[in-house]
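Here we start with a single chain on its own, the form predicted on its own, put down as structure tokens.
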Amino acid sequence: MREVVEENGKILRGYGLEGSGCSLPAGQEGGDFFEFISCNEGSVFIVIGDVMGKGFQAARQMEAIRQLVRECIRINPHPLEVVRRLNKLGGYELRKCGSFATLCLLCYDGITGRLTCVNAGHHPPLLLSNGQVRVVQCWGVAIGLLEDYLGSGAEEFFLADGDAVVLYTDGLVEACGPGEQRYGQERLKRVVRLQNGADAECMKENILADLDTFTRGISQKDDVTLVVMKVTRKAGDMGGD
């Protein structure tokens, strides 16, 4: 896996994927995070999360959750088990502080093209395929709300060459424009649909440009995190990673 870090953004190239993400904190410290985590030679995890609250405490809790995700993947890389273990370990600490975290965990197998999704109270991913956008139907309770994780389980589907997946935090769809209008999921879906054929970095930049057009420079109260991943080669074609 080749990962490039530029300021608060990251670019992934490997596993027949290209990924691009960024996190824009509303203040000096943010509670959002995203990661590209190599699992083995054939698969990679993509995770996005949002810790309740803002400021230093949210940033500290976010960093703890970020480290725990890596540790849970190292112990048992099954996506559902990662979230269950994370809820056991990180959820306990969050509850002690009266907090919780939403999280969506994806695992992409670059050999088979299989994408596995586990959701913990987060906005579900958008899938762009052949010019059509659909919302992945995967749900679960946020990390720290219950002692045991409860959700729809690990949802699996297969991606083809050119398919793209968009992950985001609520700061994007709840961003306010003039007259307290919200950006919303429907506008995001329309913009994503227009990105058919674009690469991951271009998709990310075009979505952020549309968000900027919508908000017209109005200062936002929540962090905005956006991750786009796109299949660049057919499943099984792993040469050159």
The other form holds:
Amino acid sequence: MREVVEENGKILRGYGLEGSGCSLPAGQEGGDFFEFISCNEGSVFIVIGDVMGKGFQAARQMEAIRQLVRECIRINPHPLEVVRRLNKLGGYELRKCGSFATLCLLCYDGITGRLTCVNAGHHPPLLLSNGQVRVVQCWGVAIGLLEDYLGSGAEEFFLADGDAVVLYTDGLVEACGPGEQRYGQERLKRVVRLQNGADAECMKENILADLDTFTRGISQKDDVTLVVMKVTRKAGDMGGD
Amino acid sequence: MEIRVRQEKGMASLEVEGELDFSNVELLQREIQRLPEEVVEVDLQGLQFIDSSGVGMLLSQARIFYKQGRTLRIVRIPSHIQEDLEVIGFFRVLEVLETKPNA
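Now that we've seen the form predicted on its own, could you pull up the form predicted together with the partner chain?
Once more the chain from above appears, this time first in line as the rest of the complex follows.
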């Protein structure tokens, strides 16, 4: 995997995928995060999360959860087990502070093209395939809210060359424009549909540009994090770089 | 944010209006905590915005109430807020708390 880290974003190339993401904090320190994590030669994890609250405490808890995700993947890389373990290990600390974290975890197998999704209280990903957008029907309770993780389990899909997946935090769909209108999932779906054929970086930039157009410079209350991943080669062509 | 408190025999209702977020969440928490009634309703009909700090506080208070054998009800939730709470798993947590008071 080749991962390029920019100021507030990252680019991934490898596993027959290209990924591009960025996180725009509303204040000085945010509670959002995203990661591309190599698992083995054939598969990679894509994780997006949002820790409750703002400021130093949220940023500190976010960093702890980010480290814990890596540790849980190292112990047992089965996506559902990663989230269950994360809820056990990190959930107690979050609950003690009256806090919680939402998280969506994807695991892409570059050999077979299989994408596994586990959700913990996060907005589900959007899947763009052949010009059609659908919302992945995968739900779960946020990390730290219950002792045991509760959700729909691990959902699996097979992605074809050109298919793309969009992950985002609530700061994007709840962004306000003039008149307190919210950006909303329907507008996001429309913009994503128009990106058919574009590369991951371009998709990300176009979605952010549309968000800018919508908000017209109004300052936002919440962090915005957006990750786009796109299959660039046919499944089976390659593993990780 | 504005909070109106109504107390009747054995029950209290807090009507919350405006925006509940990181900056004012402690105010509502203190109001909930100072009420001695066995059943406390938090009426969100006038709420325009809630952030994750507000959601976390309501669930923490619900957990404390259930442990005390009392009931915290979150009622009349505006539809746009209802959708956000469903994503997080808010209502599933309340269901679990009701069936397992020590959760």
